[in-house]
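Single chain ahead, written as structure tokens, the form predicted on its own.
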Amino acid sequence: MLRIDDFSTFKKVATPFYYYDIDLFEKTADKVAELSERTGIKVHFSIKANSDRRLNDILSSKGLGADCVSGDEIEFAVTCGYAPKDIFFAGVGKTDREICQAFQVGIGAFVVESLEEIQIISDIARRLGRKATISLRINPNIDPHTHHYITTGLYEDKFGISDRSFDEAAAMVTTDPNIDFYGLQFHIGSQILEVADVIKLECEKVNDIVSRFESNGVVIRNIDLGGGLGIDYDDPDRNPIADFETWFMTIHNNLKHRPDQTVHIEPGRSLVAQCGSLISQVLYVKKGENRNFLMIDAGMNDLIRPALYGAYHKIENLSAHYDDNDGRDNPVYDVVGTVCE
């Protein structure tokens, strides 16, 4: 249940808005902060996953770097005072423009997912007089178990550079005058909860590939696991904190890295979606013919997951609680908002 001081002017803001715990806010990026310290491993907050100015702020202050996949992105990125060294730009559609922008920038790595993307900003780069730093990101074929929709790492996926064209994907980021070879990048899904099991797979999976690409000469100075941890969505108030301690240690006792290679995560949910809750209003009760329907005024442009795939997303009557000391019977609704879905 949400801690909220003082209901009464809660009640006042017009819906529907986000509201963020703040003080959880804080545990959670402290607890990222010394883990990364503890560790050795380096933290880029995807951007995409919450794009509030103060929150960025926050963890730019926690010395935490940036994963982008825009243009416009990058720029917010840097307005919120990350490092432009500490961002990356990943996404498969990255435009002309936006590789542009992250040159003027001057970000620490590009991550492709093809051989066609690492052609593509070779010539910008010569174009430019510029050199590119890149890192490829690799499709290790690894099920993460979670929702297919947000299955990223397997060979079908839209994602990364699977083995068949290792060779020719290392060979054009380490002889074009116009790279900077990075490392490798691998990013496996979204959501997922088996954090031990899956995450020590991943690893498995990063060392093998990491070492083909060294026996052929291919030197790795960065490894990065992407992102992925999954948080409660049941019982969201019973576990308040993603378990970020396995996911950093399974890392740290799984993956084999040299003192000159620098590892580094991703996580984007698991750092905000705990903190954050959707605030909306009831406008009326429709009676149907087999169920009732509880109108309210935000709809999935303000919260997509039910919709997109059937993801499961805790609903809690506000005014029940702190009005009537949760007294109310609780009958069943469709709870449903106001856009044409």
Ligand SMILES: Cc1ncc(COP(=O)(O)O)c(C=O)c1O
The other form holds:
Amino acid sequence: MLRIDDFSTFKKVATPFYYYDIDLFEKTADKVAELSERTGIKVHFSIKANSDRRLNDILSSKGLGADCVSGDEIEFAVTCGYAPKDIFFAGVGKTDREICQAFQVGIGAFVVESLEEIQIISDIARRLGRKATISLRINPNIDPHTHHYITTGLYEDKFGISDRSFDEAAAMVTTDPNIDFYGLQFHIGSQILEVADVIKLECEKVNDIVSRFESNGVVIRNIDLGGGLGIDYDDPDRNPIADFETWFMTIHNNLKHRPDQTVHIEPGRSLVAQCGSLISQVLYVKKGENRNFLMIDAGMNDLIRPALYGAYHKIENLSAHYDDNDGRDNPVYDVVGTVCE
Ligand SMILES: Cc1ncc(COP(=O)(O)O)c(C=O)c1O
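Moving from the form predicted on its own to the form predicted together with this ligand:
Full assembly next; the chain just shown is listed first.
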């Protein structure tokens, strides 16, 4: 059950709203900072997972960097105190305007998804008289054993450069005078729960791919394994902090890298999801022909995940828990929101 110290004050806030447990958030961020220190693995928060100002201020103050997928996210990251060199710009669809914005801010690296994109960024760098620091996003063709809507590292996915294009991509980034080649990035999917097995497999594949590039004389300065650590949606109270220990240690024990090669990860959901709750109010109960509908004042526009791909999201009745239980007999309802999906 969500921990609320003063429920009567809480009830005065207009719904719907997002509530963040800042204590839990600090503990989660501290755990990640401690593991980063212990293993040397650098952490960039994937801002698409949450763009709340206060949460991002906290993460930047703990030394994390930012993984951004738009020009607006880059601008936002700077205002939250992330150092520009610790901001990476990823994503399959960067516009020319956003690429120029990234140069202006002086970000650490572009994570590039295709041969076509390498050319576009190189052309813009030349026009601006700049050099683009570039990592290649690799599609390693690994099944992360998660929901098929959130797998990103299989051949059928739109992301990354697959092995058929490695040689061409390597030639482009190492011979182009407008490009400073930085490293390789791998993000295979989200909500990964078979952490030890899947991440070990990912590391083994990454080891092979890195040595394939290096045997062709390509110097890899950075290896970025993306995000993907899953959280316990079924019982958030049982596991309020995701299994960062297994994630970091599996990488630490299985990824081969030289001391001068930096290693990155980019957690999104695992840093923020367990700390946030969407608080909504029941407007009325509609007795339908076959079902009872609990009409609440939040909809898919406030929380898209369940409607988008049928994902489970736990719902708790706070009034029944915090106000004295007035004999409600736990009937079954369909909880429905204000928009059609
Ligand atoms: C490139 C990249 N990095 C990191 C993440 C964050 O993933 P997660 O929220 O599963 O940790 C994503 C999510 O889509 C991503 O596409």
